[in-house]
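Next up: a single chain in structure tokens, the form predicted alone.
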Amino acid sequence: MIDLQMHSNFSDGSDSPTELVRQARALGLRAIALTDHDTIDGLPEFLSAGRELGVTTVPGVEISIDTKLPNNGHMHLLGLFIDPEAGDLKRTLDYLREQRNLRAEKIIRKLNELNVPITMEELLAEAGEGSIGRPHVAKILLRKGVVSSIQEAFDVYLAKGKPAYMDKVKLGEADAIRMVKDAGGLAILAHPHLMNYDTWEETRDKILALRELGLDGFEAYYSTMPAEFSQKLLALAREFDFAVSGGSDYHGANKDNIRMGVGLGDLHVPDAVYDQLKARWEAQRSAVAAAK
């Protein structure tokens, strides 16, 4: 069993990178990927823990994409097998982190205008080494008794369309794919069903358009993905030679209904998915080296 999408406390997860690896080992997972949002700062600890504990660890990242989608849909891109030392990747992610901090300041101002007591100092302390996200704000609101749950914090204040919501700076489709490829990684579309197109044909057309920009593949296994949608993605992968990935999108206590490896309980990402992804990555790496 493998799990190629999960998050640590370096973004909006609750567990440290080392804790993720320890849990994976206890669960018998063969390979896992750390795909924190817009940051790779947790990867050194993650990879070190993998070597120490004998779990195959894949360096990754999850990038939010600036694109227009219907029905409040969203697009995220996973970079798998990236080089954490790639200079352009680090510089771009550092920029996105700075923009996250500016966004957080705006959220705090909106909350203060609503007579909700919260400061930037509290938020920085909550996030620690991690990249600031709305879950950190939600945790503070819960701790202060402003809301009774993390979900309520989003429902009342932080979700899109709510009074303290602020959009964040994102990369365009082509720029995000290029950044991942330049960092030596595979560009994988995360949870395609959450783009929220009305029809499968629209989803298919969008994926094929992204292929022209360099997209390597997509997640066909995901915690909340309907089985019928997954089967259509697998058929599309066979038809156009897309890479296939999958993961639980584990966030620890911040999404306590999602469990590592099994998602909502019925997720199973075959081991062969990792083998095929690694083989594709190695082939691309060899082709790039030969072209130099």
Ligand code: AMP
Second form
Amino acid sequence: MIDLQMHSNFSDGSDSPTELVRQARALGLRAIALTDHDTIDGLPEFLSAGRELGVTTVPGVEISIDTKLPNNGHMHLLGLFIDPEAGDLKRTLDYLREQRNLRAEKIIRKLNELNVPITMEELLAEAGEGSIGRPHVAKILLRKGVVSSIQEAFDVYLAKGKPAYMDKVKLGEADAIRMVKDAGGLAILAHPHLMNYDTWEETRDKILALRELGLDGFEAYYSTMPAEFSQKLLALAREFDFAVSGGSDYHGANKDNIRMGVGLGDLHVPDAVYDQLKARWEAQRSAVAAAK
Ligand code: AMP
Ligand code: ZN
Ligand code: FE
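Next block: the form predicted together with ligand AMP, after the form predicted alone:
Okay, now the whole complex, with that chain kicking things off.
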């Protein structure tokens, strides 16, 4: 069993990268990837814990994409096997992080206008090493008793369309895919079912359009992906030679129904998925080296 999507406290997970590796070892996972949202700052710790504890660790990132989707759908792109030292990747992610801070200040201002007491200092303390996101705001509101659950914080204030919602600066599809490829990684569409297209045909057409931009593949195993959807994706991968990945999207205590490796309980990402991704990445790397 492997798990190629999880988050640490460098974004919105609760566990440190080292704790993730320890858990993976205790569970006997063959390979894991750290895919924090819009940051690669947790990767050095993750990779060195992997070496120390003898767990195969894949350097990754999950990027939010600016694109129009129906039904409140969203698109996330995973970069797997990225080079954490790649300069352009780091610069672009640092820029996104600055934009996140500016957005956080606007969210705070809106909340203050609604007479909700919260300060930027509290938010920075809550996020710690991590880049600031709405879940951090929600946690503070919960702690202060402004809301009685994280979900209520979103439903009343933070979700799209609610009074303290602010859009995030995001990369476009082409830029994000190019950034991942330039950093030597595989560009993998995360949880394609969450794009929320009404039909499978629209999902398929979107994936084929992204392929023209350099997309390598997609997740076909994911905690909340319906089995039927997963089967369709696996068939699409065979037909067009897409890479396939999968993971739980573990966030530790911040999403307490999702467990590492097994997701909601019945997830199983086969070991072969890792072997095939690795082989594909190595082939891509040799091809790039040969072209130079
Ligand atoms: P951000 O990156 O700051 O926009 O925060 C995104 C995160 O907020 C997601 O990964 C979810 O964990 C959480 N989130 C977003 N929308 C909702 C919602 N409607 N209800 C609960 N959690 C949400
Ligand atoms: Zn997350
Ligand atoms: Fe995601």
